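In the block that follows, a single chain appears as structure tokens, in the form predicted alone.
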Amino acid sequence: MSKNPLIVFEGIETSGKSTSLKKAIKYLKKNKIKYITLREPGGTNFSEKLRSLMLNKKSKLNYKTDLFLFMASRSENFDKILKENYKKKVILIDRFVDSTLAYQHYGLGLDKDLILKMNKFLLGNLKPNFTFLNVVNKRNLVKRLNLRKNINKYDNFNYNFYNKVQKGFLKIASKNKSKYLILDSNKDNLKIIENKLINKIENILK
């Protein structure tokens, strides 16, 4: 594994996901391990206006342009971000490649060829190293979702489109499962989805 890897977190609304990058965050900072973060959409000053349009509870933007949006945030991103710290810093993104394929090929139906070949475009050989991908079953999604206060786009869909891209991120784990860990918010308490997770960065900073 690449001493300064690239490592993304993954999952739906209200699975962990952003927890688990926020722990991971605190084991860098404690170890006084260089590291960058972003998110996507997101990123650049750019990047976090396409965001602000994109995620808008009131936008009317169709999923075509919304994924054209999503790949130009992360074209700006790849220029000045990721070229400049790749392999010198420990880079940990907030959503990433996966989730375009998750969202918009599996759970909205756009063209899985398309999208591949746009990453391809963008981003040429540059792949994470390792992926957290937290999941959550109907009931916890539910119960979560109705207690967020600040709403937007993605978190207005049914479940039968969040279950679709669950599903997913599933398969797109289950081709390279070596380079992925599941984190279970059903099962297994914070405390040991913590233990879970600091244990892989370990060994994938060894």
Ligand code: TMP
Second form
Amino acid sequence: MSKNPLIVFEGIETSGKSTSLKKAIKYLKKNKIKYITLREPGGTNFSEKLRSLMLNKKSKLNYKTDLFLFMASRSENFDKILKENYKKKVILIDRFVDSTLAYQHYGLGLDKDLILKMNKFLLGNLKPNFTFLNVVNKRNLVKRLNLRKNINKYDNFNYNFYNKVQKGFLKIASKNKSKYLILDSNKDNLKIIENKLINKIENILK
Ligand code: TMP
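Counterpart to the form predicted alone, namely the form predicted together with the ligand:
Every chain and every other molecule in the complex is listed next, the one we just looked at coming first.
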């Protein structure tokens, strides 16, 4: 696909997204492949500051304000990190443009076209080469949400919200199937998921 692809890890809370990202990093390190990794919201120092403001449990910022802050964080990442590394190193991102559509549009009902336009305005032709979408079923989601400490503002929603967000992610993936792999922790055990992930990464890096 590309020697230095931009690979994104998406999925709702408790879906196993972070575990997938860690496995990918382990693989790249083991094979001495140059990469950078960042998370959204977060990334540059400024974007990390925005992250702690907006995800703070006590934040009273409204969801439209949050949308602009997610975008501001992305804009700084584009300018200070992504632009100079795009196609030069493998880039792994923990959440990216699909999270904004899934959470802000499918979850919170904010305008889809506005979000698409803002992303285009910020990123121009920069696009993920591939996205791993981690999914979780209702039983596991409810169980895992109950076990989870509410660490941030976006951890506080109920099952219905996350269900809408996950359906949103699946809808986005279904429109561009060749660029997504769905990793389903309900169907497959961790080892099988890891194998699928690594096989796909090997394939992408060819
Ligand atoms: P996480 O980094 O622990 O996954 O948490 C980040 C939270 O931010 C998560 O609940 C999803 C949310 N988020 C959005 O709502 N919109 C976005 O565009 C991004 C990048 C994250």
